[in-house]
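The form predicted on its own is given below as one chain in structure tokens.
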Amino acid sequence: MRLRVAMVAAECEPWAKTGGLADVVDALARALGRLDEIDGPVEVFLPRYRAIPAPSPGALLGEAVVRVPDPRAPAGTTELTVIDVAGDGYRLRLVDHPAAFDRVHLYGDAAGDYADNAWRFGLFCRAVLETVRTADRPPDVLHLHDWHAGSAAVFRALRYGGDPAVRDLAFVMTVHNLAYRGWTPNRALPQLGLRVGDGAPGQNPDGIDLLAAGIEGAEIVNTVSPGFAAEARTPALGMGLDGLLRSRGDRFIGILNGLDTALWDPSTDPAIAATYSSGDRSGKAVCRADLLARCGLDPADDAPVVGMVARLVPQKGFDLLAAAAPALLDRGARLIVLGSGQPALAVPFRALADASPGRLAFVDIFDRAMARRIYAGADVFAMPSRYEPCGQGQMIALRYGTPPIVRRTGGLADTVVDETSHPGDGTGFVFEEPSSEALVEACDRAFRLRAQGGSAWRGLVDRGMAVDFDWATGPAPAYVAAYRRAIAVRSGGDV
């Protein structure tokens, strides 16, 4: 049988992004488009954000209105517009409603999130229910991201029941990050039009975690790593979920994340500054040069740099290599960081570059262009994750021939061989501890390979390059694989 999908998801790139789940969300929908097991195109549910433009004429393939009980409306109802559009290898349908979605931001501003984001992604999840509902040809997945799409399960639990469309319907539920669970207090509850005490998944005395619901609620849950499912189900990395994981046995498991190949290729990538390919790498030569101008470092100084591309959040161990930069600068090494967000873990940079000028350069906007120039261009990549349920920026510098220096830990783990540990078979540099002491000794090992030069650099280079991460050739059958045993499990057919 051929399957039907849908997913519900608050990011899509590139209509809407914060992260990583932009990214997957994408590139798994047109993975799962090109298999022959995915019948027609997967539909994307998506809210309409401000900054999303109205569609051309060319890409609106229809609108349609569903009304949805709103616990905020007078009349206990609400009108919604879902507009289709098409999308790159998939239909993405954008639920339009301005009162929820017409906001600067995603989830929140600098006074914190959003109070109502319950009821805004509570309605969300209503419009996509009842919308495949009369679906003349209703999915028969629901593959769910994160917390935003969490009460979607609730829902189906509590307010579907009687109806075989939605009832019968399968969940799969990928967490992306545990950190963030859509935590809706008790006196929060009247906005998912919930009361102490329904017995919804995911509700608890206190209030309803709807990361948790999701968890709970649906047939299948998976993160985005093996590593980090193991992880996930232990106190120190489950983030208070770990029981409940745990609790869902051999329903819970881990499937790796993959990379769009044909966005990340430095063989046409039109943002760095000359093109390469494993067979011939002259071009990073040039990509490197290119760098190190734009950021008012020496191009003709052969001594190491360090790239660094992520969101300026804690987990990132953005403090770990802010404290490693001294010993590293002493050691003749440039660094190269691009990162916006929490505006605390810019603060040692800025001080960094005004006290190194020329050794050390901070770029805090997100800059799509110059983060590709610094995959290319760089000689080694740092990912001093404290924790990483997959990662993208260790494959994107393996695909771009810059071996990544990263922690033990989630996908990192997966992802990254240690050549110190396999001389010969490794694609980068593993640490253990989240330190700054671990992390310098790592970037030394990296630099003694790289000072090395001859064929043990160009082989760690060489095997990194040639890793396939492509989403269509393990990734995307994985989740055909889940959603099939989900569709089992909701008929009953497997237990």
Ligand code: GLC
Contents of the next structure:
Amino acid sequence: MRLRVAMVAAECEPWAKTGGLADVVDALARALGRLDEIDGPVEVFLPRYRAIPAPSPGALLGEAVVRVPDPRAPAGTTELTVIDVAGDGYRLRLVDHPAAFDRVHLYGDAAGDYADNAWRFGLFCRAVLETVRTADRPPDVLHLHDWHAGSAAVFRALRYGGDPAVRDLAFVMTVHNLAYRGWTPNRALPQLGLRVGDGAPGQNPDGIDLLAAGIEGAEIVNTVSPGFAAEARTPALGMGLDGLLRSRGDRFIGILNGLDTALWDPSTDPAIAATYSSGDRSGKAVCRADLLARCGLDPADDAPVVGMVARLVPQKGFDLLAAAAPALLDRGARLIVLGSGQPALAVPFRALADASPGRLAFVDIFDRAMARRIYAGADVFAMPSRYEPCGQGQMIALRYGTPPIVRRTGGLADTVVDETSHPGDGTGFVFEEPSSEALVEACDRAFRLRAQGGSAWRGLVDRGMAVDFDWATGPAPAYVAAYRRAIAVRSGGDV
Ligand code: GLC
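Since the structure above is the form predicted on its own, I would like to see how the form predicted in complex with alpha-D-glucopyranose looks, so please show that one next.
Let's see the whole complex now, leading with the same chain.
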């Protein structure tokens, strides 16, 4: 049987992005659509945020109005519009409801998360379930991503028991990040039309955890690397959900993310100063000089350039790099850091940039082109994450010939081989402790090998550029297998 798949996600490149979730949803949907086993197009449901432009007439595939229960509407129900747009290799289904999504940001502003997020994403999930319930070609599997999609599991369990079109639909839940939960305390339960004691998946005496709802309610649950799947089962890294994840047994698995190798390709990337490939890397030097010049650094300076690109959140270990920066600068290194997100985390980097002009540059806006220039132009790429379900920056850095320096955690441990402990086989530099000393020590190892130059460094870069992260090779078929298992579980065939 060929499978019909619909995804439910709060982010999807290029329409709405704060982090790797957006890249993964876009790339996975496209990769799945190319498989014979998928009866395409894959559908991707996404809220229609303010920043999403009106689709061009050529891309607009249709529009439908769907009426759903809305605990906040005086009449008890409300209408949303589902706008179908041709995506690159899949069908984008924008759920339009200005009161919920026509806002400056996706999840919240400087004051914190929007107080009505449970309502916003609950309504979104309701609209998805109503749409698939009445679809001509309903999906076989609904693939939920992160907490924003978790309330679909709540509504399937509590509201659609008598309706086979939704009741029998198989769910796969992907956890991209265990830290973001959509926690909804009892006083906010009415936003979801719930009451204390409803017994919804993810519900406890204090409220409902919408990520837990998806984990508990979906037939198959995965996170985005085998390493993080193992860590998430432990009290140390399970963020309070380790018990629930363990209880899912072998229905909780790790599937390593891929990388869209067409979107991330230094031999075709239009944003970088010169293209290059592993066979001819001369363009990388051009990219390096261009990056340094753009950042106010001396393009002729041969000192090692450390790049970092990430969401500016505690998870990513920006504090470790800030603390390591003086020692790295003392060693003559140059730092180029791009991150947007929490303003407090930017403060030390602004101070460092002011104190070290021409040696450290900090870019605090989300700039896609600049990020690409850093991946291409830096000599090494830092990813000192405190935890990392998968991570994408290290994969891009590898592909762009920029050896990553990573902490041994989650997906970073699964994707980067340490050159110091595996000389001649490594692809980057790995350190253990979440400390600035450990980061500096790993940078020292990288700087030493780079200074030696010659075949050892060239080999390291070659091996990194050759790693195959193609979605089509491993991850997309692994998701198809997960979908088939989910269908079997839902129909009672896999108990
Ligand atoms: C989240 C995780 C990151 C992962 C990404 C895509 O952003 O923090 O590790 O790569 O989701 O799955």
